[in-house]
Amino acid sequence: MPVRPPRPSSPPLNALRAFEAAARLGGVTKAAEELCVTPGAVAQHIKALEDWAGARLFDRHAKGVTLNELGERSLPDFLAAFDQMNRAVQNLRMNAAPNSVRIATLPSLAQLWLSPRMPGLRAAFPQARISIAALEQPPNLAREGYDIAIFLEPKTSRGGLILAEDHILPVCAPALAKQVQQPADLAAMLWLKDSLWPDDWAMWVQKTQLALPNLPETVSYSLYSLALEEARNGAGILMGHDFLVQASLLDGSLVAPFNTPVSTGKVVKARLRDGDQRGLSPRLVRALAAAA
């Protein structure tokens, strides 16, 4: 009669990954919104795997949780773990469909920078089926099923390939420019801007040296294409990124009453999911570098 004894039991994948999102995140409401479940439904899972281990992973307190000491040491394995796994995953997508390209960016830039761009690569690459998320943060390209990343990031930071320098100058309709001969006549004007960079204009006020009087009524915007639209339509004078407001400038429904661009010490940049050096997201990203 053969002897076959009953294996050792392996904890739920469910628990490792709630642990791991909670360690790396640290917190269980961070990564019950990464898991999209709720904290509840994380700190379950801890604790099943706790039980499972036979020892504690987070000291518990008021203000939440925090690793403890054997916590800390097994959070590396768990990282290159779900890590590979991921890089496993994404790779299975790209071999299953080499002609899909996702791609995660800003809303501003989705709507204005790079929906313009979208024709020419598409007749560029027929072949490629290319979507689109906007979204406010970069996404971990190592975790979330995206293959390319479009955003704003310091000049100085390393990796990833430029697409454009960011500046910042005053732009407004036509007819709201002749009220507006000197920088000081800016005062009595409405500023717009996008609540995504509240500092735009204390940052161009600072650079340029300009002394106002007083500080003008701002209105915010949660979109920077309603803020544009807007000073389109005359409502006030928007601190305009060069490259959202080209396309603008350029059709004469916006001008810049002043040629004052300051740097704003960003740029636009593109990041490929690491380990992606072939297909066709590197393809494209170099022809958006090449038409931008």
Second form
2 protein chains.
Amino acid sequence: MPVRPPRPSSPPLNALRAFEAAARLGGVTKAAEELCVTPGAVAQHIKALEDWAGARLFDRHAKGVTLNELGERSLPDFLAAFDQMNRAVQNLRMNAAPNSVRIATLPSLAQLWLSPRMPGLRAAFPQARISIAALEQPPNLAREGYDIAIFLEPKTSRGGLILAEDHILPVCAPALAKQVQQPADLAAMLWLKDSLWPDDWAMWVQKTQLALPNLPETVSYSLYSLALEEARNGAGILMGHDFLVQASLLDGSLVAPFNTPVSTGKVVKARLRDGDQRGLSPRLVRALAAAA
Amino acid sequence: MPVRPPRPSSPPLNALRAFEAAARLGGVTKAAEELCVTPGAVAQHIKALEDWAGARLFDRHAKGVTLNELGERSLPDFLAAFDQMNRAVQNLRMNAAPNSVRIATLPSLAQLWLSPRMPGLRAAFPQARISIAALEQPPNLAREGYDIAIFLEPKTSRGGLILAEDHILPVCAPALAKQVQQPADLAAMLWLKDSLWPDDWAMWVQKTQLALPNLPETVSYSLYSLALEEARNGAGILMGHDFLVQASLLDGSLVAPFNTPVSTGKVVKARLRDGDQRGLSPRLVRALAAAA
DNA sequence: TTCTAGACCTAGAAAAACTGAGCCTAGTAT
DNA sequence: ATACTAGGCTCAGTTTTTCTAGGTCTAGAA
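What I would like now is the form predicted in complex with another copy of the chain, since the data block earlier showed the form predicted on its own; can you produce it?
Time for the whole complex; same chain goes first.
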């Protein structure tokens, strides 16, 4: 009759996850957002882990928590462990559904750049189940459930595949263009801008070395496609990104009063998840790059 | 107002753990034992994971499960992930309580070899909080909550620190020894043996090249210390392991009728957990080795 | 054929996690 | 100085998840 004493128990995995998230993001509240629970739940997990270990992992302050020495010492181990765990999960997802591809991209890119290309893509890869998620921030591909990320990055960033350069140029409805004969006329108009790219106008003005008599009124939109729609309706003049307004310029719903495009120093890049170098996603990305 | 769509959810960590255990141990029941739950619970976890992935991981047979191709492909990732996770947990435990040391060893070693040495050890390391667990099988030090494992291993095994050689030699109570003048007398006696080492007698008989007229009666004990106690009470003759009977030989409660010790080819080895090369445990092991 | 080991299934019970509301603290603004 | 605020903690009650018990099913062994 073999002796089988209860083995020393390990702490609950969910508590470890809560600790890792709070430590990585630097706060209980941020961790709670990532884990889609309330901060109280995360606090309880962390407390449970600290009770298990018999020692504190965080210093508590009125404005947030910081890792203490023990926490600081433990964090790298847990980061590595959860990295590996998520990699394993993503690989499993990919192997279990090799025809499903998830693309994460900016809302504007999703609607104005990717969407028009989807029919061609679906035709070229009829077996693929492609889904698109619009995110404002690029996801961590190793951890989150996306296979491809398409975002704006500095030209100088390493890796990834360039899909388009980012050039900006004012655009407006054809009717409005008549009022814009010379650059100085711009100052009299309503400037439309995307709240994600608040500095587009300043950059264009600076690089074209325009001297404007006074600052114009501006309106911000949280979605580029909204601003674009307004521009087409003649609401004002929009700072256009070439890869986003190309279609509208081609169909004539927008025109560019000046032919002075300016590079923002950024590019649209597609990145693949590590460990997904042989599947459907790389072929899909190559097709996108070729079509661009 | 930033768009924050719900990120694609990852599967429950506990389901991953159930899968990993079942795959590693080759069965739902074995995994359930390791996780201290019923097989049904493990089966449900695995099913949940398979539902999440949308694909099966195991082939089900009437007698057990086997990994299918997807499971086989995914297992190494999860083994690595849980290895790392457990390493992280053990490091946390060690760093949180650097004075606590957990030793895992055979029940017999715990009672007859380690226990007599503990007072000296506690005197040499007064700050140490040493706990001992008696296991029949050596634990996986990277995963389970032990810092030191002391077990019998083949002489040829790599690593670890040798604490004692394993020699065997029949021993009995002094009163009984009078009936054993020559080896052939052994056959008439009751042989006591530990059920963990059923072959001790055969090995000794073979190596000493004794020709016994007939096979004696034997009695098995599940604990060596029980057999030893019985031997001291004169119940029969016990195959003694030197490091276990030394104390009894010294205090005279047991004697060895023949001076023909035989090496079993094994040694008592202490092993340390990876990542615990600087703490209290290594010093403790060195002290044990020095005392031996 | 019956027996058995191992897995699966389901309903109900037990345990864990989560929420919501209130409290606390220490910077910051008034 | 006082009020405000952000961020975290705590507690009770609720929801959700997980677990168990007991039964069923299957295929290989006796």
